[in-house]
Amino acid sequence: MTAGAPVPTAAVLVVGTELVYGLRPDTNGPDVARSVAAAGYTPSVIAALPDDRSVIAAHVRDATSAHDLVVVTGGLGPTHDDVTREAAADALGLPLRVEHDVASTLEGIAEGHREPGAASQVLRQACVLEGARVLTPSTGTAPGQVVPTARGHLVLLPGPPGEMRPMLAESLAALVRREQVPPRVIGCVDIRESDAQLRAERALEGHRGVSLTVLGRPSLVDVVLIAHDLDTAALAAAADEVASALAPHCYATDGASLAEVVVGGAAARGITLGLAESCTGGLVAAALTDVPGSSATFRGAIVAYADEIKRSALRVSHDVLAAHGAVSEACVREMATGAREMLGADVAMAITGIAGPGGGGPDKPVGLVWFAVADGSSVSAGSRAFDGDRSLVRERATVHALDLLRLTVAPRA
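Kindly present the structure of this chain alone in the form predicted on its own.
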């Protein structure tokens, strides 16, 4: 594509009544959008559609007339509500034909069904639109299809992500319009979205050809930089300036998660980590163990929810619990020290708090969480008061704990 030419657009349609009703989250839409963007198309719309032939046909008809690329996932299987093939044929005015190689494979599968009519439903998957290029499934039974349209292409893919993703990659490999410079995701913690946006915009004043979007999550903000006719080096330079403007809240400029930064920092310094969790119930440990290779640095966690477990597993004294309670600086300090000793870790983090909705009082309101870090030479402790319901308090406490660990294992100047 020549410089200055319009960027081709794409529409993503995800089919499934369960998605429309919110019974399952849509993972295909974001996956497809990222992939088509990397292939040089601007994703313009993601829409969830029910398993309704007329509704699907109407959306495919509109999308193929308005966009250069339309990707549809779902509705290609063998059951009665898999009607995407027929809907696409209606939309484009094309007949369906039997792909004999696919039919031969499906015949063996169909023989294993006992219900009358099941075999014919399985064999429906061999029907493809006239003129389509067939994408052979590497898993599952439903083939994908790439169909030329008046404006570009329609790609039909099965719904299960494990079946969809290989076919998506295969189809886009032949439809790449231009290689895009991948967006740069700058991760920030403990900063408000609007503050992050304004700092980033000031840093980008000298970088033409970069746009940004800001994505907020509880206690986290991602500043996403998108290149327009820039190379990777130019976008990296812009990302460095934005990261400097966002210091000390910036923890990554390459899209790494906060837990990945913690694990990487600990590994770089040869530090082992341990945890004692109460109100977070293992969420911090789950975040760390989601990171591949975390076993090199993470020793383990003790989820000590009840007071008797704090005493027996973490050696929190009866006197501390009686005088100060489980949600206190004295308790969290002993939890961190006990976890470090019990787990044999260089550094241990402890968390205890009141997630709600009950259990709070004037001196210890719902949302109060204490944190402590023990590193062998000292124990530091502090508290935060988080807003939100039980789930949000626990999520924010988890993020704060990970950030304290990040700062603890950061390379020394």
Given for the second form:
Number of protein chains: 2
Amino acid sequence: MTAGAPVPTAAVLVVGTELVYGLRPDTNGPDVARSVAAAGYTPSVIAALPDDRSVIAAHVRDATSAHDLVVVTGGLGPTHDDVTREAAADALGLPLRVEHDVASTLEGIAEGHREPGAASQVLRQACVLEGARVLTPSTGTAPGQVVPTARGHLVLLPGPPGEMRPMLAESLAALVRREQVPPRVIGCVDIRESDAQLRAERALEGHRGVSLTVLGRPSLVDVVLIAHDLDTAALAAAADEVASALAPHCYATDGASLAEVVVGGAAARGITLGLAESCTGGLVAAALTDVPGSSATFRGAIVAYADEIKRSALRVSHDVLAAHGAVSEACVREMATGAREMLGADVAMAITGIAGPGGGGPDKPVGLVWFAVADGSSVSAGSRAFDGDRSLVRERATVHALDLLRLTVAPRA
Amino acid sequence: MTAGAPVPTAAVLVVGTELVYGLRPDTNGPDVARSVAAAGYTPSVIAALPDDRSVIAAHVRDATSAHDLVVVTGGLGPTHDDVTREAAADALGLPLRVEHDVASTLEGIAEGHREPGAASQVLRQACVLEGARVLTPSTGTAPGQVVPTARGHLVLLPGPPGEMRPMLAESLAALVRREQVPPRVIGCVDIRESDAQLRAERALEGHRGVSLTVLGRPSLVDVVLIAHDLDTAALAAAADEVASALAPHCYATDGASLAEVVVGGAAARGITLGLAESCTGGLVAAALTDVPGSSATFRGAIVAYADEIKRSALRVSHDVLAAHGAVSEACVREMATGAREMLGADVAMAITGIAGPGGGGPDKPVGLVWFAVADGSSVSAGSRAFDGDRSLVRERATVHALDLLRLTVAPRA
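Now that you have shown the form predicted on its own, what about the form predicted in complex with a further copy of the same chain?
Complete assembly follows, chain above in first position.
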């Protein structure tokens, strides 16, 4: 495809009443969207639709007339609410025909079914649209279909992800428009979304063919660079400039998570890590141990939820707890020192705060969290006041703790 | 609304290029869909759209002409790619005007911004559609809007879930079409989806007006009962029968999480809890401490990731580790006993296993996890072999640990 030619577009339709009612998250839509983008199509919509023949038919009709590629997942199974085949036939005005190879395979499977009526139900799956290329299932029973349309192609795939994915790959292999440069995700922490946006925009002033999306999550901001008529090296150069403009808030330019950067940084420097957690209650440990290979650097954590555990397991002194309370600079410093000794770690991080909804007061409001890092030569401590409910305070405290660990284990200049 | 009148329909549009590219899962769409269903609207589509003014405008135009309620989330922020306001104005042919109350609040926030240009960016958020009711943000800066349409209403909400949710509740409170009997979610654990389905179907044979959806998550199965022309008491009676048919796998009939049931059960019996975690790395502690008020029963956890911590903090003997290894019945029993003593808890649970991808072998494959519960009079232990990748093994082990705790703290007959 030559530069300047219009980029082909794709629509993704995911079928299932439970999806439209929000009773189950949709994983197929994002999966298919990433794959069609990698095959050179711009994803224009992901729509979840109910198991309703006329609704599906209307969406397939609109999507096939507006987009070069339309991928539909779900509704190809044997039960009465699987109506995608019939809806697609309605939309394109094509008859359904029995695919005999598929039918004979299914007949073997159907013979194993004991419930009356099950056999004919299973055989419905052997029906394909006139002119469709059949995608044979590697697992499961529902075949997929690739149907030519006036603008391009309609691809029908089964809903179970394990059946859908191999057929998606097989169907797209024949429909690749151009190899797309994958987007770059630049991870930032401890910066406002609007500040990240402005800094990134200024860094991109000299770069053409890159579009920018800024995504805020609690305490994290992702700056996403999408290439338009730009090769991988040029996008990488743009990403490097954006990352410099965002330093020291930028923790990754390759999509790595903050925990992965902490584990990788500690491993590179041969530093072992330990934790003392109170209000985060294990979330920081869970984030670090989510990283494969974290056992090389992460030794463990003391989740000291009760004050007695802060005393018995972390050696926080009775006087400190009596005079300053568990949410205090004096306590968090002793927690970090105690965790470092108890866990035999090079660096220990401690977190203690008030996640709410109870436990706050005028001096120590809900959202106040103390952090300390002990590295053997010194202990540094600081506090933050986080907004939000219990789970948001815990999430923000977890991100901040990981960020402090990142800065502690960062390569020395 | 009288029985037999047409049920009003709703469309949910979620805006964000990252969503259409599958770079981030959409949580707002399912959230909004559940809420509009509870308010008496049938959700007809959830569509993810890019940050593209003309695409959003086209979808808003189609949706408002086809549906009684259209809820759009995202694209109301201050950055250049936040174009939902303008797109909605295009779609309905309405002018934008500055809402002065919002503007003066935003001016205060804008003064705190250091980046040049940020202030005018922030103030764009004060623009609302002519005739819109403004939803004042409790957190964040972007106000929501409720705009009358020919068929009903268009609701514009900000994308960050913490800002979106309170405004969604506020906007729907005024738009409820009929009080829907809320669905009953019966939480089950350690049972196959198909077995749960068959047992629930048999239990419902004598009940009319209830439909059944069975949703499997890793290690958990939700049996959802949806009322059709049935009141709350009748649905509750049906839920009780289904729950009996699913006992002892049923842990809640009121939508409570497994961790909430554990914390509630322990609190009711005055039992304190402690944990020793290895492969789950803090996930069980994080789940328990996610429950408000868990500090009354949960004392803490030792996350003993390194074997030295199993020895030093949990008093696992050198001989046991040398003879049986860390993933063994002998080790998990000592971990539970050690945690109980170390944490001064009535009941301690220990978990040690191989989450992968590395660390497995012929005798101890990836997915093997040992569990033990020590209650002061005895220690019981058992193992499971879980399928899946690292995060799935960790998640399944966490669910099983919580389930063992649930059975341990359950009310005595």
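Positions refer to the first chain, counted from 1. Just so it is clear, the structure is predicted and the values come from calculations on it, not from any experiment. In this text, the rigid core denotes the largest set of C-alpha atoms whose superposition between the two forms falls within 1.5 Å.
In the core-superposed comparison between these two forms, residue 351 has its Cα shifted by less than 2 Å.
Core-superposed comparison between these two forms: CA of residue 280 displaced by less than 2 Å. Residue 389 shows a C-alpha shift below 2 Å between these two forms [criterion: core-superposed Cα displacement of 2 Å].
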